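Take a look at this single chain, the form predicted alone, given in structure tokens.
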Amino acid sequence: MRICMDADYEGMSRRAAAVMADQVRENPRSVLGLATGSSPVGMYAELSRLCRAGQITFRDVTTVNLDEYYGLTPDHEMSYRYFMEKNFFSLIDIPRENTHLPNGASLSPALECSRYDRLIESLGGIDLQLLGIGHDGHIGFNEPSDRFVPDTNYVKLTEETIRANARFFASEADVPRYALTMGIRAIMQAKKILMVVNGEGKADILCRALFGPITPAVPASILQLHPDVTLCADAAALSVIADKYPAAIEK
């Protein structure tokens, strides 16, 4: 695992964008697993800039997002499809038909989960999977549990996740209580994983995930078993690791 530290969010975002850009340049037909949330926004902005400057193209790239709120239509302004269109897809040259998210408006969550797993399998799996980490250690919407759930699944969000995501909604009551999320198997079968984390509030859980026991109580801890993980984080997010395991950090 490579743990890369930058002084601030902007530096972290540029470094993460460089990792993803290198992947696309090496394999223009890459399958990219993408994530939402505040952490990757800066990375998406930098990739969009590189695309506009003609330094990278996404014409032949295919994307599969980690998750989607259940009950929101793709055009809902709080849906993850809407987020991706606003922050990335509409700013680059990727064909819309090459971009995939779970369908949060599906009438059957079980059938939609199965469809999404079949889609990922039909693409040959994921070449590079982007991840963040929740304050409780979740990746995608794989919440703390007594087991790792392998397949795309319909999940009830924890109260902590609902509170954390409330900042994006008019009120906490508006946050959906359920989501569809890619399972642990597809994430761990990705050839490479890129993780972006920023802010002091993630420092403790990041250290537990990367250096603590591997347990479904901290879903991100399973990444310790993956052979090719790159973490791009700012100094605040790495403050605990820098204190306890300074030799692990690449600056």
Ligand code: F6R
Contents of the next structure:
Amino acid sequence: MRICMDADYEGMSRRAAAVMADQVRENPRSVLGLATGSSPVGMYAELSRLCRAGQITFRDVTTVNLDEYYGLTPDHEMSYRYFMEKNFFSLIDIPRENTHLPNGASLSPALECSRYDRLIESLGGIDLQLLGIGHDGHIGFNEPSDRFVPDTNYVKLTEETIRANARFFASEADVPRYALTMGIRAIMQAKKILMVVNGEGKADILCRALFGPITPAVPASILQLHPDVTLCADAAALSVIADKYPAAIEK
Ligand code: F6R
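Let me have the form predicted in complex with fructose -6-phosphate next, following on from the form predicted alone.
Entire complex below, previous chain first.
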């Protein structure tokens, strides 16, 4: 695992954008696994800037997002489809038909989950998967549990995730209670993983995920078994790791 530290969110975002841009330049037909949340917003802005400046094109790229709230239609302002349109897809030259998210409006979560796994398989898997990490160690919406769930799955969000995500909604009561999330298999089978993490609030869980026991109680800990992970983080998020394992960090 490469652990890259930048002083702040802007530096982290530029470095993460460079990793993704390299992937797309090396293989213009890349399948990118994408994430929402506040961590990658700066990275998406930087990639959009590079695209506007003609330094990168997403014309032949395909994307599969990690997750979507269940019960929200794609045009709902809080849906992850809406987030991706606003923060990325509408700002780059990707054909819309190349962009995929689980359908949160599907009447059958079980059928939608298997459709999504078949889709990922039919694309030949993911070349580069972007991840954030939740305060409870979740990746996608794979919440702490007593087992790693391999397939795309329908999940009940934990109270901690609902509280954390309430900042994007008018009130906590408006946060959907269920979501569809890519499972651990598709994430772990991605050829490369890029993780973006910022802020002091993530410092402790990040250290537990990367240096603690590998356990479904901290879903991100499974990444210790992946052969090609790059973590782009700011100094605040790396403060605990810098303290305990300083040699692990690249400046
Ligand atoms: C979002 C996702 C989540 C977030 C995580 C961190 O698609 O899969 O796992 O990456 O909740 O969210 P932020 O970046 O908002 O702290």
